[in-house]
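Below you'll find only one chain, the form predicted alone, shown as structure tokens.
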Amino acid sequence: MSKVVVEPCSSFRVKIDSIAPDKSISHRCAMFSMLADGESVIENFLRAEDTMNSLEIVKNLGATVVDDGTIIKISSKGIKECEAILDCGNSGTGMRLFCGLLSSANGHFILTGDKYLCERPMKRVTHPLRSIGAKLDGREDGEFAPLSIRGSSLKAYNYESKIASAQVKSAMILAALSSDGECRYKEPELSRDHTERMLKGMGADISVKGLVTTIKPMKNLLKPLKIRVPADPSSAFFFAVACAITPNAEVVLEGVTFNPTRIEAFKALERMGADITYDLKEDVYEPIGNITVKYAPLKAIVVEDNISWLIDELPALSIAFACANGVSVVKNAEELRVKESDRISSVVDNLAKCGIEVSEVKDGYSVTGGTLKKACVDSFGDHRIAMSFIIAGLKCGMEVSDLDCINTSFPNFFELLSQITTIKR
């Protein structure tokens, strides 16, 4: 799809029970099933381009995948070398986690992706993995894909990361499971913890104390997964922002994970003044429930803590900044520059086109709340930029171009949006 024109919306009240399943958890379900003794059963797997690429990769690595359209069953007898080049599409999560998973596998593997992924930095993963014996290479000394991996014996480690990244941490945890001794991984602040939660649920010997994760190598294969993937809070957040900027609006978002490392953006929106309540329904691998958001006038805030917990939601949160009273500031967020696009520049450039006063610095930006104006903006090939500015269109109307990227994470986004406003394609 080349572009859409979104019409303004005066108010809405909706209940949404089909938010896209969580992308991070879906990726991990496919990968972690390769470590299990028996058949993993996965309900509500995200059927988007990125996650289906991960599912195709595990097939190529020897897993048996049975998919009846509702439930996916995955069985594996270990990772096998294959002739296929393993295509991660647009997914940095897929590529970085597969680096960790394959570093100790018997064989030679090639990981690649689309033009955007092949320009994203990979040395943040390849360098620490190399330091424990992994044989990884790629363009510019392992900085860019395609990446070549030749499985090898991995050493126990005591590694202190300079960045808070769930992708780097997860790659190192996966490598630790096949290392020759106990491993310790320390990060500067706690990043998202789906990997630790899921692997512990499968029986892995993993403990977390403060900012240090301790991992003991697997003695045996893990227990298979039996999981229903919750709704993705990052996807749900677009509709939370839609509600927060639309007078008299209310939305109920059903079946969302309440993992504290995943709902920080909702907490930020609460600090801005939005009326948000949480109704917990279950807590097995992840705490899951319903989130209700009601409109209230927004005020500016400073966002500088727990940045790794809301790194994906900052583009959408920036739309709320643009509608708030005062100057909102984002700090300590240089990680935004190495996502699907340089999200600092993407947000700043597009908000400026919409008539909003913005200022950019190396590790963040400031947004002066004002009146959004209709504009023609570009997604920069980034699904979160695309959807954020489509949501902005609910306030003023908007034309957004380069939209194929939305299918990487949220295939039914437009179907749900059509419950709220008119979309011209």
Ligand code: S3P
Given for the second form:
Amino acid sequence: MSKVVVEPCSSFRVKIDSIAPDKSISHRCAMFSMLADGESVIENFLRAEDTMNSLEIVKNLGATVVDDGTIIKISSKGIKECEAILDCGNSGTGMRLFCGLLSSANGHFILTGDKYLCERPMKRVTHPLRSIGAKLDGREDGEFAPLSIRGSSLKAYNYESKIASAQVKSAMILAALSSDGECRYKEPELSRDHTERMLKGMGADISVKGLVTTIKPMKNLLKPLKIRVPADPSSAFFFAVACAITPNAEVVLEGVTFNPTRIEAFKALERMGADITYDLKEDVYEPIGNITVKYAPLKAIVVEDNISWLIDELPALSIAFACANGVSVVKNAEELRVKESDRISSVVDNLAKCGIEVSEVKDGYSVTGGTLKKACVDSFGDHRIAMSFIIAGLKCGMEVSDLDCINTSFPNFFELLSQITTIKR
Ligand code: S3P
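Moving on from the form predicted alone, kindly provide the form predicted together with this ligand as a structure.
Entire complex below, previous chain first.
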């Protein structure tokens, strides 16, 4: 789909029970099943391009995948060398976590991705993995894909990361599971912790104290996963913002993970004045429940702590900033520059086109709340930029182009949006 025109909408009240399943957890379900002794059973796996690519890779690596359209069952007899080039598409999570998983596997593997992924930094995983004996390479000394991996034996490590990144942490945890001793990984700020929760649930010996994760190598294969993937808070958040910028609107978002490392953007929206309540329904691998958002006038905030807990939601949160009273500021967010697009410049360029006063610094930006105006904006090939500016269109109308990227994470986005407004393609 090349472009859409979104019409402004008046108030709405909706309950959404089919937000896209969580992308981070779905990737991990596919990959971690390869470490299990027996059949993993996964309900509500995200059927979007990024995660289906991970599933395809797992198949190429020898897993048996049985998919009845509702439940996916994965069993593996160990990772096998394959002829196929392993294509991660647009997904940094896919590529970085597979680096960790394959570093110790028996064989030679090639990972590649689309033109955006092949320009994203990979030294953050290839170099720490090399430092423990992994044989990884890629263009510019392992910085850019295609990456080649020759599985080898890995040494125990004590590694202190400079980046709060769940992708780097997860790659190193996966490597630690096949290393020759106890490993210790320290991060500067806690990043999302699905890897630790899920692998622990599968019986891995992993303990977390503050910012330090200690991992003992696996003596045996792990227990298979039995999991229903919750709704993705990052996808749900587009509808939270839609509600927060539309007078008298109300939305109930069902079955979302409340993992504290994932719902910080909802907390930020609450600080801005939105009325948000959380109704916990279950707590197995993850706390899961319903989030209700009600409109209230918004005020500006500063966002500078726990940035990795809302890194994926900052583009959508910026639409709320544009509708708030005052100047909102984002600091310590340089990581935004190496996401699916340079999200600092994508957000700033597009908001400026919509008549909003913005300014950009190296590690963040500021947005002066005002009146959003209809404009023609580009997604920069980035799903979260595309969906954020479509949501802005609920306020003022918007033409957004280059939209195929939405299929990487939220294939039913337009179906859900059509409950709220008219979309012309
Ligand atoms: C992810 C971690 C985050 C996030 C990405 C998914 C994950 O990246 O931005 O969308 O599933 O581990 P970093 O960990 O590199 O910040």
